[in-house]
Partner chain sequence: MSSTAPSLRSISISSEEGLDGVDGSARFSFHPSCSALASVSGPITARLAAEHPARATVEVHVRPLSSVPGTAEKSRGMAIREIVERSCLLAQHPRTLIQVVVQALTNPTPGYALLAAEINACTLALINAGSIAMRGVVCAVPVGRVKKGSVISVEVDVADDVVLEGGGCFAFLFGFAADVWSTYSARPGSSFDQAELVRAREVAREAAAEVWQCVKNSIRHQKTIGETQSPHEVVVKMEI
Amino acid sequence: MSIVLPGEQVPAQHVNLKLGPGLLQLSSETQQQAKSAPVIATRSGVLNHSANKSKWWVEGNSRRYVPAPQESVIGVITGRSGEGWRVDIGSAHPASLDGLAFEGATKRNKPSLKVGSLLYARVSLAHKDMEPELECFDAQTHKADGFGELKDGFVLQCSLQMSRLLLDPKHFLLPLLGSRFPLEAAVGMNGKVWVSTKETKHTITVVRCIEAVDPDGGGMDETNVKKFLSKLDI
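May I have the structure of the chain above on its own, in the form predicted alone?
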């Protein structure tokens, strides 16, 4: 784990290299050179990589979400755009969602989405000079796998760092809450979390816990969260 600054070269090399937020591979003239083209940081933060070093990204605490391919996001439909929709995902530019970007969708059989509808989607295309594009199915299986319209529930905003923590299977918070009461949740890399519970007090509990654990908030640890939960009537 190391700190990188914008413009600093990163030792990211792998046959199936995938770069996440905060990293950019410089262009080269030939395809052979492209495989070994240098990778630089585009923002300051902590450099991270997966266990096999195939995925690299910079963990920062930026306020603005910058879309990256294959990331899951939660967005709101803001309008129609030809055969698709415009979606607000909190980035500098609205994302586009094609009417066929759903499991089993055809020209005659498209989902009926309205302005204000909430979506859980995957970023299929992200480029600094183009609007991001979304899909509501898994890239490998072409099945919905949880992507699509989110109905009912409650959406809260958290820091981008907190959303990444919640997506970590080893993080304690969501399993801890799920052991106390029935809970459904969808976490977007854009700092939005959708939660659905059977009782309003449980939804309030989830929101307060996420706000307390958020590094931008209290930064509460597991022990203190358990003490906090023990004082609530849930």
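Give me the form predicted together with its partner chain now, not the form predicted alone.
Below: the lone chain, stripped of partners and molecules.
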């Protein structure tokens, strides 16, 4: 496990090199030099690479979301803009969601959304010079697949690394909580998690556990979470 600081050179060399978040290949003047142009880290974190060393990335934590395409996010509708909606996803610019970007939506059959509604959407366009755009259906199948309006429930904020951990099927937390009480959760890559349970005390339990396991809040491990849960009245 190697920790890198911004500006440190990374030994990433491969014929089909793919650089993930946190790495930058410095530009070189000629085609010859381009093959061995240096790769530097642009954020601090743990340097990771795939087994065959073709994919490299830096795993770091942050709180502010920078939109990237095909990421699922939780947004709040803040207003209408023409045929569509203006959605706040926590990035620097508000995102726009077209009124017809839902499964089976036609001009006569639009979903009934209001200002203040919660949405689980996918970022379809994210370019640094443009406003991000959202869609509420899966890219390949064009079916809703869980995207759309989120009714009831509670939204909490966590760090971006925590939301990546929650989306990992091998992470322990959500299955552990789901085994204690019925739970519905939607995790946005923008650091927002929506939870819905039948009782308020279960919602509070989920919120407290996510805050405790968050690397920002101490990074509690599985045995300590179990001890914590045994002290709560659930």
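Just so we're on the same page, rigid core means the largest C-alpha set that superposes within 1.5 Å between forms. Positions refer to the first chain, counted from 1. Being a predicted model, the structure only gives us computed values, none of them experimental.
Where the C-alphas stop fitting one rigid part and start fitting the other between the two forms, you find the hinge. Which of 63, 203, 93, 143 is it?
The hinge between the moving rigid parts is marked by 63.
Across the change between the two forms, how many whole degrees of rotation does the smaller rigid part show against the larger?
Hinge rotation between the two forms: 25 degrees.
Can you give the C-alpha shift of residue 12 between the two forms in Å, rounded to one decimal, after superposing the rigid core?
That residue's C-alpha is offset by 8.4 Å.
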